[in-house]
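Taking the form predicted alone, here's one chain by itself in structure tokens.
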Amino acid sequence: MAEKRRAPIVGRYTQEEVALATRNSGMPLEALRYDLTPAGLHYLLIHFDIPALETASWMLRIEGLASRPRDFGLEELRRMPSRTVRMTMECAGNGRGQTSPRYPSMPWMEEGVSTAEWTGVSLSILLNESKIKPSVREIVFHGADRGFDRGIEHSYSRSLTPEEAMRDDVVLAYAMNGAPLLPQHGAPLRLVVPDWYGMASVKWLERIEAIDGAFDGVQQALSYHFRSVAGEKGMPCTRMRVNSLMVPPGIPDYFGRRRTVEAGMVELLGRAWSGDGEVKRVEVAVDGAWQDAKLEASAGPHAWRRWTARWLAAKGAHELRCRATDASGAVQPLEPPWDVTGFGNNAAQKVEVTVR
């Protein structure tokens, strides 16, 4: 399979990048105030088109190396034991627009993250019922959305190892935040994979295939790899790196989004998350001087954690930053880690503020 990769660029955003940005949407950072991101504010990355799927006739097919391959309708899935998972989801390309040179793709700044509650059926129930064979090496999830990337026509498809797929919290979701799944979020059924970057959570799911080798689809084998040098194989993007964001305080300038606040005590609020263990510490810096923020109780093993801090704001121009540390000991870097495709940028957020 020949790889046709776009070259990194320096300078203004291209017409194609602007078109992607107007088609997709990020979570406004003020929505960090919500424990659960409302469905209409949850970030979106849609690779191709939203497919036209009729719920009444839609079926999920499980096939390949299964002793009992079969189809499941939505109503049958709804009658099965349900599971609700609160989960923070982040796009692997979040922060790409802050790097230079950058890879020409969706130009996320830092808004490609959200948290929702997903309700559905544990994937393990369906895999057990279909009797996946011991020789299976990967479980492939095929979406109904189809198009071209790197000159190759394909449906959006990703795979997991059986060990990852059988985790109880890996869910085939038909509801989001207690309401039926919306078309843009993958209705009638999508996969949700806690702790992993969002590319693993395949939308508009229509087929699950058990195979005895490595899946070589475009979005698995060619895309979503960390690469420091163009052309290298790289390491697959999997679990989310430790990250944090704050609600920008005060009020914004319309065009530049620079913040203005009144002098005095300012309450800072944000969220921190990681796919490699619980967030254990959040620090906030004012003009480079770091102090610990107050961490609130965990909202669940797969959800972001709320933090607060108090800032005695003095008149003038200031730079605010925040960074998190997770249970593995990983700490957010101060500068974006280099990646050819712009994946995994978890550099500490900067917010420029004028105090009056």
Second form
Protein chains: 2
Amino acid sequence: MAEKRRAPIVGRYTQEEVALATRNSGMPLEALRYDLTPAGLHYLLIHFDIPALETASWMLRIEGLASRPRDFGLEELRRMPSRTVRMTMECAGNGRGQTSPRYPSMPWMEEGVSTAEWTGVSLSILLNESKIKPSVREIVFHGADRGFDRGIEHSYSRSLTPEEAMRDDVVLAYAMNGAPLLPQHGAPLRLVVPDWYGMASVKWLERIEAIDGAFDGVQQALSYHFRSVAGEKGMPCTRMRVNSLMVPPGIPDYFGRRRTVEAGMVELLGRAWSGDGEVKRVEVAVDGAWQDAKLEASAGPHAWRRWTARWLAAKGAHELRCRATDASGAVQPLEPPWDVTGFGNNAAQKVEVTVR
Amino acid sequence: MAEKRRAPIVGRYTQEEVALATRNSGMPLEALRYDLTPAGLHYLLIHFDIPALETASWMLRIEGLASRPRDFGLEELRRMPSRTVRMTMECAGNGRGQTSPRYPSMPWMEEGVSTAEWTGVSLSILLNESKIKPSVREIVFHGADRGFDRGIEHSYSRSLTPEEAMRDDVVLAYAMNGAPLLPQHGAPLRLVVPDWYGMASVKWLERIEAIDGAFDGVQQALSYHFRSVAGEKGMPCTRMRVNSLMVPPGIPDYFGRRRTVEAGMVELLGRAWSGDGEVKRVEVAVDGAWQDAKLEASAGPHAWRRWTARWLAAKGAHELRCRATDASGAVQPLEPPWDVTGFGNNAAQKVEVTVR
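Switching from the form predicted alone: structure of the form predicted in complex with another copy of the chain?
Up next: the whole complex, starting with the chain shown before.
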């Protein structure tokens, strides 16, 4: 594969970046108030175009190293035992737009995260039924969306090891928050992989392929790696790093989004999540002084956790931040961790406010 | 009012512009394939934050110069005769991001347009029931969303003349495409004003006020005016200028979105609309040679019109454009019309393709 690398961008943003930001959708941060992100507010990162798939003629094919390869129609999948998973999904590139130099891609500030309930069939049921062979090393998920990235034409495809793929909560979803899957979220069927960054949850699924090697597709072998220098092999992006966000308090300026808050007691509200274990602690800083926030009960093993903190706001300009710690002991850094392609930026959020 | 003007931006985009592009949502152009834009793909321009309104306690107040001012709850409105209007809505700032210098605001490329069916109560029914007085010159619509723009704190409010407000198809909508209105689209109730740019369709409606003067709110008197030089009074933005877009053919590059198309016969598909009368003609240009597209039947007085064109694509690089003409005789220009604040850019779309 003749990979074409894109030169990093320094400083202000290019028209290509803005075109991606306009096409794709972030979750406005005030929507952190919802346990489940309402329809149309869940973030969207669509690499190519939303394909025009006909549910009536659509089939999911399971093929490759399987003793019983076969096709499944949507109605058959709907008749199988269903499973609903509540999960927080974050784009691996979330926060990329806050860095410079940065890789030419979607310039997320911090809105590339949301939580939904996905309903479908456990992938393990289909893999068992297809009798995947013991020699299988990876399960590849092929989407219907096609285009060029890094100079190479391909359909969007990703793989998982059989061990990851067989987790109960890995689901082939045909519904989202109790409603039929929308076209932009992968209808008629998508994969959802809890705890992992969103790139693993392949949309517009058409084909599942069991192979005995390592999948070398563009989105698996070239993109979605942590790299400290361009061109190195790097480490694959997998589970979401610990992260947290707050609802910016007060009211915004339309342009610049700076917040104005009334002096007095302010209830801060946010969410924290991690793909590496339960969120164990959230801290909030006002002008650099950290204190513990109040963590609410877990909303499930794969969902963000709600937190609150009280702040006696005094007149003047202030900087609010929040940071979470997960069960693995990982804490959010205060500055963006360096990555060539801008993946995994879980630096603590900053919210600038004026109290009056 | 002490208006603060923002300095124009030249060339590349600022972080404030990208933050707005990430927060707000455009309609990906492949969604021009849908007669009605599916939930979650309708464009969104949210000036401040999505307010957290409780439907149970929410009331719409009609007040000011009315003989029977009163409050309406949502259930009462739902029991009144309902009306469904199919309408195309476009942001007045659509296309702003293609210009330089440009006003610091949402840097739309061309995705700030969509079509939905809105269901609710004709505004005229409520105005008649409230017995608006003959001295009324404007009806003001106050939303619950609040913040700063141009240095002035305000809730989002806009006005219409009684004549415009009494049009049958001006609706107070509680449903969109047959489903309850979503929070980001103005739940529990919003105004929809067919044929006008989107700024007239006030979301999160709380109060309708009949006044005997000209409303001087920020979004009415300062913003949403066509101006050739900063500071002049200008002409208010009202009805949508004639405009059209095509689904970019072929497959995209992820970054840059350049299209690759197979040589041979290509079916081009698009939509055209105008707030000033029926679309009468659509033309398509390949490398500057214009020819008529095929117009399909009207989809209603306020909805975009579907069009198709066949193109025998020859290998190489090509530029595709489309432009519409409406019943008033207005034709889309080939270059963006100059406007200080970047409103009303209806220049003919350009799509760069490589045919292989």
